[in-house]
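This document starts with one chain, in the form predicted on its own, laid out as C-alpha cells.
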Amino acid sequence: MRTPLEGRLGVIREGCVISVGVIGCGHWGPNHVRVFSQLADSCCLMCADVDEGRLKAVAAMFPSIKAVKDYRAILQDPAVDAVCIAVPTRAHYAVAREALAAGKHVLCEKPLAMTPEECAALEALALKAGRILMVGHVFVFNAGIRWMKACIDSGEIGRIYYAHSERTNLGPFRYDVNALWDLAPHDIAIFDFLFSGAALSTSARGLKCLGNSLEDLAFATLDYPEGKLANLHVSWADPRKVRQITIVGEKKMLVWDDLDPMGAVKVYDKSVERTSKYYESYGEFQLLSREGSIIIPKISLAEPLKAQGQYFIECIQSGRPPVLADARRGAQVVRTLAAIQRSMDQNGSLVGV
C-alpha cells in the first residue's frame, strides 16, 4: 500500500493504492478524472491535454492533480501505474502501444483502435508487458444492461428472434471519426454481451446528412449465429436524444431505455401463440398475440462509468484478466465496425464480419 508521498505531484491519498494518469481531457476525460479521484483504492495523479483550457478547466476542478500537456510526462513518471486514455479515436493505438511499452497499466476508451490489426498488436504488447489492457465498453457495467443479460441467459424470454437499437441525437459532432465510429461501439458491446458471441455479417447503408466529409448517419443490420438479427440505428442528425435497444424473445420483450425516469428496462409479457381456429372474414389464422402485464425491474442504481473503473482497478490488484471488456472484445467490436463501414462505402452489400 502506498503512503502520503509529498512532492512534485502534490499528495498521493493514503491508502492509494493504484495510481491513474488520464490522458485527454476533453468530453470524456475529466468523468474518468473523478471516477478515479473517488474509488477507495485508486487516486489520480497526472492529467494531461494539449488545450491549456481544458487543463485550466480539469486543475479548477481538482487543484490536487498536476495538469501537462505532453502525456509522455504521464507515461515517464514512476509514481503512475496506469493510464486511461481519453484522446481523439485515430490516436488511440499510439497513444496504448507508448503506454504499455512504458509499463503501465491502461484502460482506453472505445473504439480500442482502428483495426483488427492494431487491436491484436495491443493485445500482444499488454500479454508480453504482463499488464492490464481494458476497453472502456461502460455499457457492459450498467446495471439494467446487466439485468437483461441475466433474463436472456435465464431462458425466461424464450429463443430471441431480433434486436434493434437507436442512439441518436442532434450533435455532439465530431471531425475525426465519423458517427458510425462515435456511437455503434456501445450498441455493437452491448449485442456482443447480451448474446455471448459476434456478429457474422452485415448490411449497412450510411448518409452524410450535413453535407460533412464523414457520415451522420448509418443503419445497420447485423447477423448473429442461431439466426438472430440486430438492427441498429446511429445518428448526429436527429431532433431527439435516444438511447434504446428492444429485444423480443418468442415468450416475452425487453425494452431498455437508459433516460427513462420510471424504470430503466421494461419487461413486456407478450408473445405469439399459434391457434388452429377459423375466422370466416380472414380466412384460417394460425398466429395470434397473447397480451400480458408490463413489469419494471427494481434494478439498483449504480454509475457504470465508477463500476467500470472499479472493475479496471480490481483487476490490476488482482492480476484477473478484464474478461467483460479486454483486448478480444475490444477486437471483435473494431472487426464488426469495419465490416458495417466496408458495407456502407458499397451501399449496402452483404460484408462478412
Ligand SMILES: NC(=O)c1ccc[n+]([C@@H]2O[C@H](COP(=O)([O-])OP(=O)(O)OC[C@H]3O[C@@H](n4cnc5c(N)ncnc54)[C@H](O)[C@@H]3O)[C@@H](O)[C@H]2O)c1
Second form
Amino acid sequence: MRTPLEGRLGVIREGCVISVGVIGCGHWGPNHVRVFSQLADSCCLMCADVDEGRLKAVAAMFPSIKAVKDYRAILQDPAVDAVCIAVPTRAHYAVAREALAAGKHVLCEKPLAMTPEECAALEALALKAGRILMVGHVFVFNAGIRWMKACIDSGEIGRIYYAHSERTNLGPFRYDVNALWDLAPHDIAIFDFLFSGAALSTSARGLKCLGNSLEDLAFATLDYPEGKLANLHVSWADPRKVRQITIVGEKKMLVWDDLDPMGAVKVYDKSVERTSKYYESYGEFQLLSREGSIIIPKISLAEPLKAQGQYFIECIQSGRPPVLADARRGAQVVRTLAAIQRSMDQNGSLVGV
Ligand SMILES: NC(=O)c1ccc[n+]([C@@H]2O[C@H](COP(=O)([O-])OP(=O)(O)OC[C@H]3O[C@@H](n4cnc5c(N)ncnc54)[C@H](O)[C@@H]3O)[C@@H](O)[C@H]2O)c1
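Requested next: the structure of the form predicted in complex with the named molecule (the form predicted on its own having been shown above).
First the chain shown before, then all remaining chains and molecules of the complex.
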C-alpha cells in the first residue's frame, strides 16, 4: 500500500515498492533488470531497447517485464517511478534529461554525461523537478573499497603518498567512447571517494593501437590535494583481466584486487622509517624498510550493483540526496575525464582539472 508523503524532493512514498524501468538492455542493462527485480523494495516493470534482438533476449530472461522498443513509453507510464539508464555513454545526457523532465527519478550509468556542463544541467533539472539523480559509480558500493575508505579515514595507514590502479582486459571494445571514457570513470570515482576530494591536475598519454579512431588505452597521472599522486592505467588491449589498486601510506600499504578469491583487500604492515643515525652531520636520513605481516581482513561480500540499487531506492523512499554518487560527484568525474582527454590530445602536457 502506497503512503504519499510530501518531502523535500517532492512526493515521496516511504516504505513502498518503487517501480523501475530500465532503458538499454545490451550487455549491462539486464543486470539492472535483475537487481531491481530482486530487491525487496523495488520491482522492474518495464525495459526498453531499440534492438529487437536484445528485447527478445531480456523478455526470455524476465517474462513478466514489459519490453518496449521506444523508451518514451516508459517515461509516459505513470506506474513507473524511476528509470535506470544503461544506453551507450553518448546518449546518457539526452535520455536522462527527458526522464527527469517526465518526472522520473534517475539512476544513470557512468559517466553521467560527456561534459561537466551537461552534468550541471541534469543536476539543475533534478533539483527543479524534485527527483533523485544518481550516477552508477558502482565501485563506491564495493565492500572492499568501502573497507579501504574506512581504513584510510581511521588514520591506520597514515598520510597517503600515492595510489596506482590497473583496469585492463582484452576487450570488450566500444565504438562510441574510447577506453578512457569507458573504464577510467570507475578509477576516478574510487580515487575521489578514497581521498575525499577531486584531482587538481593531470598529465596523460593514450594510444590508438587497434586501428580505430579511439584510444584503446590510457596512462594518466593525477595530482590530488596534499601532494597525493594517483596513477591509472586503463586498457581494452591487454592480455590479462586486472582490477587492482595499490595505496601506499606512511604507516601501512593497501592492495585491492577485485579478482582475488583469497580476499580482495590486503593490508601490508610495511613502511619506510627514517633515521638520522649515520647522516647527522649532513642533516640527511637513512631509509630503513620495516617489514611486517600481511593481513587479509574478513569483509562480508555483497554484490556492489545490488548495494547501489538498494541505495538508489532508499534515497527515493527517504528523500535523502544520494551523496555517495550524486550529480556533483558525477560532474567531478567527468571534469577529470575531460582534463585527461585534453592532456592526451596534447601529448601529455600538464592540464588543470
Ligand atoms: N557499472 C559498470 O560496471 C558497467 C559495466 C558495463 C557497462 N556500463 C555502462 O552501461 C552502459 C551500457 O553499456 P553496455 O555494455 O550494456 O553497452 P551495450 O552497447 O552492450 O548496450 C547498450 C544498449 O542500449 C541500446 N540502446 C541504444 N540507444 C538506445 C535508445 N535510444 N533507447 C533504448 N535503447 C538504446 C542498444 O541497442 C544496446 O542494446 C554504458 O554507459 C556503460 O558505460 C557500466
